[in-house]
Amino acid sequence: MTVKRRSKPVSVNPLKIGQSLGGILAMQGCYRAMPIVHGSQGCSAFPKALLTRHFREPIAVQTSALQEMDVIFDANRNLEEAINAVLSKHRPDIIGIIGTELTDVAGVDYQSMLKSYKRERNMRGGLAFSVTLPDFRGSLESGFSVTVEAMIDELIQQAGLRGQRNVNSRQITLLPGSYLTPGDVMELKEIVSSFGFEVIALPDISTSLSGHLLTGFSPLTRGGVPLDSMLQSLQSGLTIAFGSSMERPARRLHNALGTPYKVFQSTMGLKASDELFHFLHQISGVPVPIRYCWQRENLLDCMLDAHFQFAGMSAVAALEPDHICSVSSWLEELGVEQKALVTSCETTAVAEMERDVWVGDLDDAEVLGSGADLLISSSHGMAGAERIGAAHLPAGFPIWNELGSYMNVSVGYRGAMEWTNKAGNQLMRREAEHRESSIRHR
């Protein structure tokens, strides 16, 4: 189908989040990593505190601090003072110098700035990258792909690999998407495991933000996929990407090593679940674990018990390109009407979906969804909801009216079956608020 944008002068109640933060994000799933953003005090502020409230974890960030002065005569002269203290002071393992619309417009040249600074201090036993993440471009999905694409650029080069390596075939890479949350991410890698095969998720976000109490304070990033394990990584015999926008780095991959890779565009619902196990259980030949059979008819079940919740049901979803493709699927095998799919920004995996897909605001999601039962958006979708009658669903980033949302899971049979519930749940609970309220009125 098409992708259309509704033509008005202003964006209200913005859906799109930039590209610095899915920066920031893909580095969170690194060990005693450190994000520097360079540009403003604002560039890394901004980030910071949604991270901080959607996650309730504290978040590793740095910045360049750039001012008006900085920028017109020397910006990289601050982001070699703040490269400086960074390592003299937390020695990270990576560092990711994340590029931002302030230095892309000023045409500040840090790459070339970052590879001198790497040779004429000899920088050796760590991983230092550089990424441009202009606002003006893509969204909080892109920002992650790119960034994990230039993480795994770094990581060829340093280990010095080109086509030739010690495969083990009995290894996978998972790249996860940006919209998989910390419990996604741990289901993944048990899926896969238990298949029989060593699982490393690049980023891992699953063992960094998934809610943990360490003693003591550290600057840097806590959890998160180790540096030897991301070199270790580039010898796994296949790549799996979760979100047609890991394809990209999974392609560079491909292109550099040979490593054969697998898409899975969705990772929700009955078919998509279907489609990953029956894969597993091909490459691997073990038969599919018990308890997975088990979550399938536990599924099933769930989909039948929740169909009265559903039938008649209208729905409008605003969410990032890779996770409205993922709902969209889910909500077609619930038997739900789709009055509206709105995204942040136009991908070839929201181009190729066989339905309307408006690239938008929450606004537009308001105006397009007028009359749908139910509203599936991060919590600045709220108060829209309220507006139009609609439940809702609270999904995607941020999420701050939710305890525990970062570990909601709805990949394999066991996440598709709690967002059932949870819809539903919602759904009863709308309905049941309807009948009050008419019996009141009389």
Second form
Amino acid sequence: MTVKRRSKPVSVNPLKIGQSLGGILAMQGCYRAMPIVHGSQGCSAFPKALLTRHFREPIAVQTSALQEMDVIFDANRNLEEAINAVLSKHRPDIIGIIGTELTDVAGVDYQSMLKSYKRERNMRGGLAFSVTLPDFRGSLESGFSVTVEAMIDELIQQAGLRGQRNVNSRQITLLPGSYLTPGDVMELKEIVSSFGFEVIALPDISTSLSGHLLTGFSPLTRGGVPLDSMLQSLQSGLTIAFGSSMERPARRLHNALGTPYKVFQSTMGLKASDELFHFLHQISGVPVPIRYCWQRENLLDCMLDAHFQFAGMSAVAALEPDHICSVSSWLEELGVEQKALVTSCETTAVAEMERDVWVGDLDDAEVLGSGADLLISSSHGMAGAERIGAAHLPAGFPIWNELGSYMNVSVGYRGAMEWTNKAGNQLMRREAEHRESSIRHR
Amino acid sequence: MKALILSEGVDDPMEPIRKEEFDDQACGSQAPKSKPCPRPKPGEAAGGCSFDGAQITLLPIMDAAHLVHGPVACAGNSWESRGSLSSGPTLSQYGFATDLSNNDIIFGGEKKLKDSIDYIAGRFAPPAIFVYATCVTALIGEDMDAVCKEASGRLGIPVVPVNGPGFVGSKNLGNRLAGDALLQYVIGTGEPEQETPLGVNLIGEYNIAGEMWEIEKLMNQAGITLLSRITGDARYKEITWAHRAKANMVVCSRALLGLAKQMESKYGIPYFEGSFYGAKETTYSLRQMAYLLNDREMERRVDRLTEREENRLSHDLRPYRKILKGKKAVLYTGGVKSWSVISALKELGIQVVGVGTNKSSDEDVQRIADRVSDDTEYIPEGGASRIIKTVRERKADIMIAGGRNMYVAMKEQIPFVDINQERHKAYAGYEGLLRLAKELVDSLDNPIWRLASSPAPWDKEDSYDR
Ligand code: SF4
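Please move on to the form predicted in complex with the partner chain, as the form predicted alone is already shown.
Below is the entire complex, every chain and molecule, led by the chain shown above.
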């Protein structure tokens, strides 16, 4: 309906995570990739530490290590040095240069630098591209989708496709949004392939950040979609994007190659799942596999069991834009009152929602959500939830207060069931605690 | 008192450590002139920025508000990431950012900074506000000092500018710049409620996992007053009167040596460098305090305390020593902690076969050399791959490093103990050494190592036997 902002000069307990982190995250979903952050050390060290803390995995990232004088004189000399070092030491298949606010404000032109670098070195076979992701615009979500878009552009260039191609109608390209966990991406891949499709996820964090031992440690990404599969994805007969932020990359494929696309804005809850399964059934002509029919039954039964728990309850959620759309529609189905929805930046998807959305920080969530029973946010919201006496449901990024959150599933019938149970359990626990303390006080 | 036992490898304990002239230009502090702070190598660099370092030093001032002036990411990516604990106020755990937008950057963010300071002062009423510069605000030439000064005068609370934007250098340099800010704006601006003849400041101890409390307990038992904590679990006020201490101890933090050095020349407070990792280092540090306080009764009390604690500890450690004896470890920590942790490990019977010297000054390296055997490998720099190589080549049983390398070790199935910022266990003092021993044993003995290294049953067989 409307997007609102509380008037407050300062951000208190930021919800927003920089765009550049989104870019680094997208790169983790590609095999043998290395993002190079064009900025000062901290701009790669902070995201690396935060991503490590959330995924409990080593994170591949490098920096051009700009210092004051480099910024003023010749920042690109550092970048060149960084690319040289990364190429000679690690031989990655994919390099993504991520420009930061620093290079943006200083007006560094690394796009043309990269172009001439590629020309001079005769770089073929690999994929190298650049994106501009200053942290004073957008959020994690936009950083992620812009990077995927740039990746796709480069793929199209590389393949030299001009409209004509061999379409493989049994192959589908998935574009999973940044709010989906490795567990979610895996679930989506399974769901789509259960209808008889070949699936290529772009990027694919389900095999890189889901925890695996494969061949031990590498400074490059391990797992993720390999470059040849990425190129092969250009032959897909259809693109399915999850989250509105992924519509732009999908449109890229459509404009360049004519690949039709379908966007699922919400991925959580019964209705969203029904839409997905119905769509897959229609395009494939394959009946919905029996296990998903069972899962649908399970979900409905679980919602019936849980509805006593959710009746009369209220929640406040503070998440990235696409995530908030998804979570909101799930809460709707549970009959939970939505006291406030807070997000990190304004997007069209958010503006088109049927509810008011606030652009703000976790302090806004705390203030607007005062009296709420449940607070849904990253681990950063834990302290605030405690202050307002709400149960805290960890979601989004970063989460450090529970193990295996990166494997949580929120999509499909199974995901909706998991979330419903988890949220219900949190509320039950909170109730028990209240009861206990009231007994003690008597 | 000459009955002091020399702690291994430490110079004459009667003499505070202060070898060379403090070099203002070098990074960290007393870094020898032969080895200036190296420029981080593009494409091979790791580690945080100066802003990060400045925050690490000041965030443990728990009742202050810490406002980051810049686009949101510098604050957004870093708040709530430190394991520095508080015994009361939690305002420092709030993430405050001016969250500059595109427009602010074009037209300047000073107005926004001023409004932010006013808002925080009005709503949270903190005793002080620290304001951190970041790359962008430094690049566009914001006059933070002036805004802070004006706000300070108007609001009647200290508003301290911290000028350590990320791109000026390493984390270490940031620590030092934070020290400069304390010296320039905080220390010497207040007086303690009552005079304490036996007051000592701890500098560079951040109360990670509550280590400060462990140390404070020991000091209290010895009758030494902990005057100002710089900065673990500190309150703003106590730092204002730090200049009334009789001695300073710099706890494993070269970067803040400059602070101690300048407090010595400005206020005549003697200092020494020490550590609380390992019983020997702990004993040495307590003795050094007593010595600098120049109180005979106190020295006797410290002797009694340390003897009692050491005896008790060596009794409690017996079962662990049995298991740990002869085990090999690779140690990869920040430059200074290396030497102090080595002592602790040695006491447990662990042999350090490889040690990172990435951020160490020549003097640190010397101290490391004093504590390890000749065939220990020095890992000068280089990322995770290099550490793993050392672990493999030297057949180490365990890796002891910062959290950043934890999951690297897990990928290689190497037992690991976290020694840095993010950990949850306190290893300082006598109790801490016991805890470290237990942690090492628990990690080494875990059944996971056997399980993880055995292949799936179907991978074991060569072929199906019909
Ligand atoms: S390097 Fe600069 S912009 Fe990057 S995190 Fe550090 S202070 Fe912020």
